[in-house]
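The data below hold one chain only, encoded as structure tokens and taken in the form predicted alone.
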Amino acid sequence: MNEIKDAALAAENGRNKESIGLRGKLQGIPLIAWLIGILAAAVLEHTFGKILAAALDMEKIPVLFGLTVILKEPVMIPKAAIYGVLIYGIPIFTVAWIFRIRSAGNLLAENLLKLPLIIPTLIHLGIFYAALHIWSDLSAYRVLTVKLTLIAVMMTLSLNVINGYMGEFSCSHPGFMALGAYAASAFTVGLFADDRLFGAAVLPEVLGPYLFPAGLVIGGFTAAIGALVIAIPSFRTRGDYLAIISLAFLFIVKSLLENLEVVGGPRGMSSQPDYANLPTVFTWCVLCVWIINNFVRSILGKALNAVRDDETAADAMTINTRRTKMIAFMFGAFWAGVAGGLFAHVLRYVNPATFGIQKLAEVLAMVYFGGLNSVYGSIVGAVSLSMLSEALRPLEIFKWIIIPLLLILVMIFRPTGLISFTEFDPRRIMGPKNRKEGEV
């Protein structure tokens, strides 16, 4: 009997060791190898995607990895699965495994990390953007989805600064986004477009793309001024007052824009120039991630964590708690305003109804789904929920049943989110994970 137990235990240990060994091998592949694999898959789809789709008797290339096709027509599941494996699965894992077997990936990553951090960062971002550009180039819908997802990352990160790192609960982010969207739109439409509200263009249209960043910064500062209006009365008190005041601010901004005919009133604003192309949105998203990550890792960011954990103790340690919270609040609002400016120029139309309770629920869901106090978590939450929302679009009303149920499960089993309280360190992400075989 003991021999049987020993044999079963040995078999179980062998399976665990095999599983850990495979996991260790996959974890030993550096990020650049995965990015090269993704780029290879994007090039393969761009070159042979239509041919393979026709061979599988599919009307067109699946726009979102075949998920929308599966939900519309379940009989297409085998074809979509074959397409996904041949176009995405095999190329990505083959390239990554080649780097793993020859140790070329680790050697490449080690050599890159010997250089100043900016160089390997730009190389990784360049490969990632190339893959993203080639993948999205096959469909206008893909381009729009990628743009809106990048803007969602900016919104989620900026709100996480307030609700996560500062420990307060703000409901005003759609209001900040609206202020940024309208301010940036007024700047570009008033100067570079012929519009029914603002009349003829003031400056030559050719200058528009070069001055567009100034319009986004103006939108960000407009949102920051709005945040200051909230911060002055709110941070004199403690508790849940910020949530109440910020929610009131959201309704005030929405009502104000609906009643201001100079910006279109309830009809909204249109005629925004097409300045928010994919490279522009991607660049601003990267800047947002980089600057917010540096902010939360700075001395001011550590002071913000101290205020969140124990405001009385932080005040006793000579931290100006009110000033720290006001700076963080305005900082988060600034990036929400920039995201709003990009949002208005991606859709080329902006309407007060867009920035209501539903937008607030979406952004809050992304923050708490991804994880508080984590740049990783904000990116994961924004990307996953944005893509999931688009993938479930064929289900129509049932989409708004599935996503809340998913959020409820996350709140039950992971109350702080999927990836919370995790520091975003570029060197740890890009560097090879030197683990021995079988080591977790």
Contents of the next structure:
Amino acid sequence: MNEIKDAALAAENGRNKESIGLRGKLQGIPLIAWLIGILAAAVLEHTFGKILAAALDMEKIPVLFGLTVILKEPVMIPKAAIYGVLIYGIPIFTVAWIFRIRSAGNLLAENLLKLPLIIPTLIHLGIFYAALHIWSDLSAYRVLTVKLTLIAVMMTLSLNVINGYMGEFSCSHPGFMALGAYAASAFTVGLFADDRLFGAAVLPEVLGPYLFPAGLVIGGFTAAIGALVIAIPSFRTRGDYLAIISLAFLFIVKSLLENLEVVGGPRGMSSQPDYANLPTVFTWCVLCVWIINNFVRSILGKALNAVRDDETAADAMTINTRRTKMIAFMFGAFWAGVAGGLFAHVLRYVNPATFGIQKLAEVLAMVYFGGLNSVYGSIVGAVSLSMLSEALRPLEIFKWIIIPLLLILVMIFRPTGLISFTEFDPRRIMGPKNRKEGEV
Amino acid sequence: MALLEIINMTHFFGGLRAVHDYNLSVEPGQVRGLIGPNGAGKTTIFNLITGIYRPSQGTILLDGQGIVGRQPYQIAAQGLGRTFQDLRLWRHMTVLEHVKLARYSKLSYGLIGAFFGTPKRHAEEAATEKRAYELLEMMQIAHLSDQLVTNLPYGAQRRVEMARALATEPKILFLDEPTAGMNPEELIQMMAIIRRVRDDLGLAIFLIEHRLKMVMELCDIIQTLVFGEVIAEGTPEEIQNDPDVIEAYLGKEVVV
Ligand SMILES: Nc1ncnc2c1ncn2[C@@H]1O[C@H](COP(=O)(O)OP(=O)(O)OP(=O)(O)O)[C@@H](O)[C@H]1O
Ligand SMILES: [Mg+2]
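So the form predicted alone is up there; where is the form predicted together with the partner chain?
First the chain shown before, then all remaining chains and molecules of the complex.
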């Protein structure tokens, strides 16, 4: 009897080991190893991508991991798959796997974290940026997609501060984005460009890139002032006024811009200088994530959660709830404004029509898809929906059936979004992924 | 000078006179009880003093300062801590976060600290965390510190509320039926905790309770409230023997 039991147990153990197997091993690889793998893949594609594409008889390299191509021409699926496996799959996994030898990756991660946090952070970001830069260097379309995705991350995360962390429902985010876009554009176009609206440049053009951050910050503050206009009446009393007031604000901003001839009316503004290159957008996005994450993890930031979960209790625990709400709302708007400023300089053209209900729907979808109350969720939501939206472009109108359908599915199975209510802890993310002792 | 002094406080909800001519004077370290049938206006009195409602008439002095018209968070920061009859916890937060948050008004690192994670912020938050653990240990729930409150049993949730209220560093602690819904074992533990708060921290306590045995054991002076009016005030013995109280209140209920 016992022997049989033992044998069964052994088999069971064997199966457990098996199931932990590949997945567990991959989870044991730290972030830095994956990033180096991605960098290797990007370098590889940069060197051999065109040759491989030609060998596979493709017109050009598949720009977005072949997603767009396969929807246009399904016969290309095998070729795109081969390309993806050879250029991305094999190199990334091989490099990551190499770091498993003698736990080299985990040792590296562990030692990096012994330094002040800023150093490993910059190293990780540096490798990631290098990979992104090399990857997008192959096509202008990739550069544009990456920039717009980074801006979407900023928009999503800053809206999550209001709709997720604070639990209010704000509809004015595209309005804040518009204010930021126009204010930053007025700043750069007025000072550094010859334009039909603002006349000749005032300052020498070489100064432009250095003063561009100031323009973005001005855009951010313009949006924050707009937020104050909403916040004063909305947070005076308890109740759900914000949704309706902020929606009204969105329409007011849009029609104001349409009717203001100084900023071009419905035609909008153009001739923004080309300041929003990839490193600039990347840096601002990182700054935005870093500051927002700092805020929401502080006690001052957690006060937002207290206000959301029970305002009366928050009050009784010495939290100035009204001030907390106003600050968070303006803070969220500020980053939407900065994102707007970047957006205007990426496209080098803005018009009021961009900042309407559709933009609102996009950002809301990213927030709720990715997950409420989660920095991680917002990044995932913004990146995945931006990519998906680009990839599904060939489907044209069907895109607007597939994306909402996906959202509905997420809402059914995970009502608060994919990755909600988690902390984004840089130490954990960059740390070694050793399995705990005792575990197989 | 009394720590908390209330003079002729009256409050109307529309036409309903919920509290009439209420007076109270609490000395530091004193334990006061407030009893009365359901709907007598006990919780309303708490809400009036803590600033949730503004009394229609009357004066409230905390440490000699008038507090009528101040915001609840200001009154709380001035030294008035409270728990709620209907447990008001933050459902997405851990036990430890609850207690840390209650030290909100003690933080001085400001928005710059919050946005940029300055050394000052890390020092202050570390100190806050240490203090929070001390309070959790006092309430014997330190082992639950990283649990979400919604996962805890009822008795433990009550203790989280208590630890949270103490974290605001009150001079007087308002407890609104702290043993409501508890089983006998939890009840005994809660009484021990209240005694410890009184003896170790020397706080004044203002207690609303339905279980008379507990009120009689803990309180120095008890008021009996019926239809918003105090019908009797005195020591536990006096209250137990007061004919009005017996008629209006004790006579009708099975005393636990
Ligand atoms: N916000 C309000 N608006 C209108 N009436 C209210 C309000 N709050 C309480 N009341 C009424 O005031 C009276 C006193 O209520 P209160 O909650 O203070 O009673 P209580 O003594 O705490 O009772 P319990 O023992 O049931 O907790 C009740 O008649 C109640 O219906
Ligand atoms: Mg009550």
